[in-house]
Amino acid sequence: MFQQIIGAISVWAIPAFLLGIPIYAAARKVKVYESFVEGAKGGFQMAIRIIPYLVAILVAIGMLRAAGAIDILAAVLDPVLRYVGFPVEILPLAIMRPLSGSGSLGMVTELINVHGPDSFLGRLAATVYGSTETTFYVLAVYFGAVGIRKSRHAVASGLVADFTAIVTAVVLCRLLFM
């Protein structure tokens, strides 16, 4: 029953918003069309002052997946994590995910390549894919791009909220799935 809710949500709620976004902003007299113009020229403008900082964190991303250290990681981990029912098979996508999203992304891809996409481990790791947030990346280029030096407590948030969402992706994809 809750499977069917869920699928039901899920096939209607991006037609609903991509309906229902536009025909609010028409009641509301908003010009639309130009109003997206100007934010798509907002976009661009940003998009060439967020370059250095991409180009940073990238690199970085590629200098610890070079070095094997994610890999590392999870070996030393592998006994602890299993006893808690965590799968270890997802904890480079867990590490990777605050830090890249197209890294990550060929994490996800490889997982259902390898389990197949109707696997729990190829749906785990689509959740946690689609939970979690690129926190780190999010933090050097929207923070670099408007000149925030010191990030207080933004990081320490981000880390805890993909925590939380891999913790409740695990939880909820056992208790849908297995």
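The term rigid core refers to the maximal set of C-alpha atoms that superpose within 1.5 Å between the two forms. What you see is a predicted model, and the numbers here were worked out from it, not measured in a lab. Numbering follows the first chain given and starts at 1. Compared with the form predicted together with the partner chain:
Core-superposed comparison between the two forms: the C-alpha position of A161 differs by less than 2 Å. A movement of the C-alpha atom of G68 falling short of 2 angstroms is seen between the two forms when the two forms are aligned on their rigid core.
In a rigid-core overlay of the protein, V138 has its C-alpha displaced by under 2 Å between the two forms.
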Contents of the next structure:
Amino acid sequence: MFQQIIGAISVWAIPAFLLGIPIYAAARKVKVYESFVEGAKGGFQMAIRIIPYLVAILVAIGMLRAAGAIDILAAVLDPVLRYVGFPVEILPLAIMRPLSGSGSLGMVTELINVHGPDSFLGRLAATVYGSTETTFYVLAVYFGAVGIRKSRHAVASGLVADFTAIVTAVVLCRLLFM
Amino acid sequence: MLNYIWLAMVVLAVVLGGINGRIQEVTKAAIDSAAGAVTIAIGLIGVMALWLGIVKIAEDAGLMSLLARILTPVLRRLFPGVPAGHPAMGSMTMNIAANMLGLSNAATPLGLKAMEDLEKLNSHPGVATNAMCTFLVMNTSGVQLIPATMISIMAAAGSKDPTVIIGTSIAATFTGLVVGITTVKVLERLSVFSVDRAVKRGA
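Any chance you could show the form predicted together with the partner chain after that form predicted on its own?
Let us now look at the entire complex, which starts with that chain.
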């Protein structure tokens, strides 16, 4: 039942936006086609504008991954995290999550398949992925779109949010699923 | 800060790649990622145009300013630098709504529209405003009510109860969001992160 409601929401949300907004606008005598085209014009420039920022961030992340930096960082942190009771199996995922969406999606799928979707680790991995975002990608795209080069405190704050979400996920999953 | 982070990432990658004997992979990754970044950006043109078109209809119908007026009392505390009823309030709300519903295709264009609206209030081009940093953290926290991607992966792997992770995900993401916003509000007051300093030096 619950799953059906969720399914219905994700199926109908976009059509609802696409239908609701033009109908409301038409009722207010907006020339919907002309407005749409006028707004859509901006899409091209915006996508082009983010290219340099996206190249910079994705190249750095791609190089780090290829160098094996994530495994090294995981190996360094392993003893410390083991000591505080952090499940080290998900450590590479936790490090990858803010850096790469596709990379962490691959990792979480593997963790779920290896340990089983109904296991503690499977559920924890899914929770970690489901409660965080690819911080560096969002940063490059959002700030790149308006030419922000000096990000001030945004990176630090974003990473603190990710760290908190991951720690909370571990604590909750240990309480509920272990 | 990005200047340091970016430099550190590149240096670390080359040094570790050299030590690990993976320097050729590092080179390949640099080239491939650069090409991949352009593919991603080009791929965004279509959805971007679609949602910016829909947002323009909403704007012309007065929906955005209506949304902005309704949500100003809530958002004003989070974004004190944004005047009441400013279009940024409307576009930020649409972005947050799309994120919560898990509509990432729609959320990014709406978020970029919001960034454009916020940029109109920026007196130092190139430097992030407090409102931009707060908005960014709301997006990087990945707030969504239903982690649909994970549920479908769990289901595909044969889970008996794939929706069990909804509760833990929501709790974790909101805890991250609250702590993230608190951090943003504390850090924006520090002189290390001040706009003046960012204008004068690379931070």
